[in-house]
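Have a look below at one chain only, the form predicted alone, in structure tokens format.
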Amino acid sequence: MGGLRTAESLRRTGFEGEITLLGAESEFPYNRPPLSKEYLLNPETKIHFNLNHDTLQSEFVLGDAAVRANLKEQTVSTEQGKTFTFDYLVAATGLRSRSLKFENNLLTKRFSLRTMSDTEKLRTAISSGMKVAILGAGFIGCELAATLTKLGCSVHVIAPEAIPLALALGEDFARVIQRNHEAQGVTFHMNTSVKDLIGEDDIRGVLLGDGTTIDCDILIEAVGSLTNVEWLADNNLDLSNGLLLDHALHAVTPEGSLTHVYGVGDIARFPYAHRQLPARRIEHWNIPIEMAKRVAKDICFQEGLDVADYSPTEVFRPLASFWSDQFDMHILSYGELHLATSTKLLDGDFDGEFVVGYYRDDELVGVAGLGMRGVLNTYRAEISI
């Protein structure tokens, strides 16, 4: 999504050169918030973006992942060896799932969710009745435990918390996300972790910490991602937690900022307007829109297009937004609630529907909500980061 909002940004902004998006997946670019939810449910659910490419003028390069940038020489290799010149990049490659080493190492019956392929070969395995292990309580973990519910799986989830999306939501918040999962035939393993996998073949279990078992005929690891920025190396940059960018979002070296190297997306690490914190990263669904916008303005600035109300000096200030579908729960968030240091319930009971505030230094950084949208779309232009 980053590359392709990046190449539609810049045909609004009157770019006329040559755009070619390079992917490592087979599949034009789509929707990837439905994977967990309604794609997983339905296989008729429509999850690609509409292309319009009378508009568009781009080429798409798709299966054939970039392996090398040359930044000096302005080229990138890829893995079925093409080589692609550019006078500016935009990394916008994203994450990939990160999985975990046992000794008992089983990879049969053993799942990921990040692409549209996964969530296929995930559809395909499952049946009505199956008992099933999800490693992680985060979004995706939560989001899939409920859908798999409603395909009449036994879900069991396991996670070294004390409660699931406490450490995004807040004790208090998350507490009722547990309840009404639990409600619904979800078993949580909290305070735990997987040992080792059980089964010869193929797993048929998983060992816990505590020594206890739990029998699963499919496992599906959601502990985090890793950002695919290995294909920038030996270029100067930090790589340490995705792609380092400076204000204005262009890729940054010691020696300084690289105006013709950008990043949009999961990968981009980019820095606070006003705090003295460290960059940060933001895998919310809304940045990369809005990163697109901005880089796009960038280059038709640097090439001399007339770009109204653009300043090249002007900080990258979103406010970053988020949603998640659980049974009948619709969550939303805006802000960086991560930054808070204290919350607030301010409308609503924890019995029903809410809001709270989180908040840093006196200073809203961000609201969060199960249901009340207009209560919370209220609290949007308080948000202070």
Second form
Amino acid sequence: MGGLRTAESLRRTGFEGEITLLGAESEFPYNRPPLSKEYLLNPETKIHFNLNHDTLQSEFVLGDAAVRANLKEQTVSTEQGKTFTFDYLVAATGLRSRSLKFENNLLTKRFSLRTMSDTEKLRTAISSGMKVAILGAGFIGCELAATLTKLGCSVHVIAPEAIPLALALGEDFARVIQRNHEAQGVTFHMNTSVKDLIGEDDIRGVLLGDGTTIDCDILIEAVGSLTNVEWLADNNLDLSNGLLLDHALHAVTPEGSLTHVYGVGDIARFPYAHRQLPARRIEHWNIPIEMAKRVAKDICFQEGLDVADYSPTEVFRPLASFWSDQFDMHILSYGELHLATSTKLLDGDFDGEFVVGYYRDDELVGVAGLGMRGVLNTYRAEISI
Amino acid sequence: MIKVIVDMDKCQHYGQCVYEAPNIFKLNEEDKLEYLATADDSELGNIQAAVDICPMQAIQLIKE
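After the form predicted alone, can we look at the form predicted in complex with its partner chain?
Time for the whole complex; same chain goes first.
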């Protein structure tokens, strides 16, 4: 998605050079949010992005992962042994699922969810009446819990924190989500973790830290992700947590920024415009879209094209936004809730629809709500990042 | 002219489009999406941005 949006933005901004989109997956770019929801429920769901090849004028090289980049010589080589040269490189290689290791490290009937093929494998494996254990109570864990419950599975969610999604949304909001899930039949095992897997070939259950066991037919790990940046190694970049960038989204080295190398999307660790805080990655859906626009402008500017109102010193200050659909709950958020030191109920009540404000000292750094879109949106302009 | 089509079966009324193309999209008093089915060419950039940002990818733009 980050790559596609960059190519589209480049064409819209007037870039006329060659564009190659190199992707590890064999699929044309697709939208990931439905993977845990609509696409799992229904294989007919259309999830590929609409491509207009006439205006995009780009070459797609799919199913061949970048394995090495030489930024000095301006080349990228792939798994299948191809080498591409570039004037500008946009790194938008995203994330992969993290997987846990157990003593009894069974691998069958064990799933994660990040790609279309992950969803297809999971869809094939499940059927109504099955017992499913989900490790992790973040957005993917909770969305899967809702979808699999709808599909007739009996779902157990296991996670080390006290309340599902509390890390993302704060405790008050998260309690509402937990209550709603429980009312629909989801069982949570919180403040605990899986110590080992039970079974010989296929998984039969999991052993929790407190010694109790939970039977399951399949196990899904929704325990976070790792950044796909290994291919950028040996270029003097900071790859300690994604790819470190400067304000113009150029890759940073100890000798200064590389103005021909950009990062976009989940791997992009970029600085705050006005806060003395370390650079951060934001894994929200709208971020690659905002980054793509910025990168396209910067490339076109460097190419000497007339880019209206653009200056390379312009601060990059995107408003992050995410949403999540679980059962009948439609959650929407703006801002960076992780910055908050306190929260306040701004409107509604926790028994129905509501809007919560997230504050760092006295500054509003984010809002999130269940329903009440009109009210939620009025706070959008007040968020200060 | 630009034709705007929103798949209302997909739309979850998140209202992201409202910020990209406020002349075309709005949320009504019940927080439901309302939009203009045709727009002037000058709105192309804004509508394109709305198409891209829609979480449900429910908006289609047809240039006529």
